[in-house]
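Consider the single chain below, provided in structure tokens and representing the form predicted alone.
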Amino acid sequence: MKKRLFTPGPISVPEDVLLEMAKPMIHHRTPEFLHIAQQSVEGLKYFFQTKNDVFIIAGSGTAAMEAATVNLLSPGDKALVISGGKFGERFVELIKAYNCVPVVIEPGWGNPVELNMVQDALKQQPEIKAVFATLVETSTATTYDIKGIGEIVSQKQDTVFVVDGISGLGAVECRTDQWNIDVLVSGSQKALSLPPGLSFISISEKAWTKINVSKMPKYYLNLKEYKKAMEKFDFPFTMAVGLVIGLKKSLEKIKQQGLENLWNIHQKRAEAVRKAAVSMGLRIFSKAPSDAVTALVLPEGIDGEKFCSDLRKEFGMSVAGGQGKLKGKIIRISHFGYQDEFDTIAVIAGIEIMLTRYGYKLEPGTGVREAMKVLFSL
């Protein structure tokens, strides 16, 4: 049986970038993989949208959002925080791992956040050192107005902005220095198209201000040794050769298709998926759905963990379901990595004959329709 990962991260990886990390393995010291790093940064920056430092980490993606946490802060440090799910609520976490105060801003699982929340907390406590945000918040599927925040948090000298950007960059809109993020934290199993094992991490100049008075105690995630090895394109700690060989050309792929064509690609199968699922008489869980992952409210009586499970033995299609408060309610379906326009009917697919295996009353045909429509204009 096929398998197809629709699960937001990891995620199917393409045959090409499979191959580049077969080849036989070489040094981690080598001027040939110093080349390839050199190569590798360069296209991140690219994908980031940014101008400024940018550092791989051989680490999941909450590596780099603990290495943003241990090198911005010092104990005692007070911290806003935008907690709309599972990963704003691991930033809260992270906070006070480290013995700083969180300032919580809650807009509800699935809701954007008010902008004013954010001015306001600002303004009633100056003393907050940074905001920590998310683009796409996977476990309800939301986007947030990363512009926006980015805007308001500019206007504070001595405030940064943090972004986890692990889900969505690459699969939605996000333009690092336009935008006025100081760090941009990302993974490599989602849009980037890769196994997991990595992330990445980019700085401003406003950051180092921050990581250059930090009393927090640190080590493999300090950045200041990744800045000191960077500058001949080193890492102060054995990295992952293998995938950072993928990432290379993942980065390649990525810049001959063009970054923008990325984004309009996602959000033409977020709204085939989207579309499907409204006319199959499903709810779009997140008031402000993201074009990186759908989330759908699966109707009165069906367990969405069993439903994934069924899924995936059945037809061999991994989508996700729901974390924390939401699981057993909700199933997510992610729109990047290996897919196409196929890929995306034949999930729709899947899911409309399982949901009728469940007893739910629709007609065969009713999402692939509706999502062919969207994605060949039908």
Ligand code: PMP
Given for the second form:
Amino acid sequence: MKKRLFTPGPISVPEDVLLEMAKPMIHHRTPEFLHIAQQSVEGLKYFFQTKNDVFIIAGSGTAAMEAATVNLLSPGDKALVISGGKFGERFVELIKAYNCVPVVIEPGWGNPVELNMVQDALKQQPEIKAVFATLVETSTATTYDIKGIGEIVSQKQDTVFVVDGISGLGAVECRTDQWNIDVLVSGSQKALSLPPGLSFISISEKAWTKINVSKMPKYYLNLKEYKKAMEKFDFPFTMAVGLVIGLKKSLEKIKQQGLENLWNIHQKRAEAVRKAAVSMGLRIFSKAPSDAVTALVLPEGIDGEKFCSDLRKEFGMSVAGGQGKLKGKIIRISHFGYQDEFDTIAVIAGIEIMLTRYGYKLEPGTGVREAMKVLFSL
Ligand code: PMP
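Okay, that is the form predicted alone; can I get the form predicted in complex with the ligand now?
The next block holds the full complex; its first chain is the one shown before.
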């Protein structure tokens, strides 16, 4: 059975990237690899839309989130977190784990954040050193007004803006420098269409001023060491050679395609799934739905966990279930990774068929028809 991944990471990887990574291993301190690293970093700057430093870390996305926390903060520092789901909560947990003090804005799962709440928090507590937000909260498939928050934080001389772009970057518009993002983190297993294992972090001049005075203990994730090594496009530790070779290839393809085109493709796939879902009588969970991943509320009485497992077993399609308090209630379909219009149609068909098998009343082809209209402008 053909495997189709619609999970919000890991995703399917294109053959040309897989073949690139299958070439014989090379040593990580050779001119050949350092040249590949240099091209990858340059490609990442385009992907991030930044002139700032960008570093590659061998570790999943959370490694870059932890790097942001331990490099920017010192024990006892206050940090504001916009937490609207599982990954916002992860920043809160990280900040607590390093004996810092989180100030949390909770807009509620699936809701956008009100900018005046951010403004008020920073006005009332000027000692806040950093603001942490998420571009796309994967657990609720919600997107946030990063540009708006960036404008507010940029007016504070002593506060930096950190964004988790792990599942949003490449799928939805995000402009690091224009939007005043001081630190942006991302990961390999999402819109870059790579296997998991790499994370990335960009650092602005303003963020370096914080890093240079941080008293937090750190070792593997000490970004000053990464900066020193990066002067020669090298890394402080053994880099995940194969993944970086794949990264270079993936970034070349994105550059060729153009970032705006990539955002538009995700937008179309997401719109197709949203319209199809509504036509089938399903509710979109988020009030600010993202184009990176879509969360659908299943009809009453259908267990989301079983639904996902049946889709995988019967049709080879992996979609994600709900996390935390949404477990069993929603399914989540990613729009990134190596997939095309016919994959989008396939996942909608799979959901339709499975819903019918669960006894849900539906005219066959209802969702597929809507998706075709969006995807092929019919
Ligand atoms: N933040 C977001 C928004 C994510 O989607 C994920 C992964 N699903 C993470 C953080 C954590 O990344 P990782 O699992 O690669 O450590």
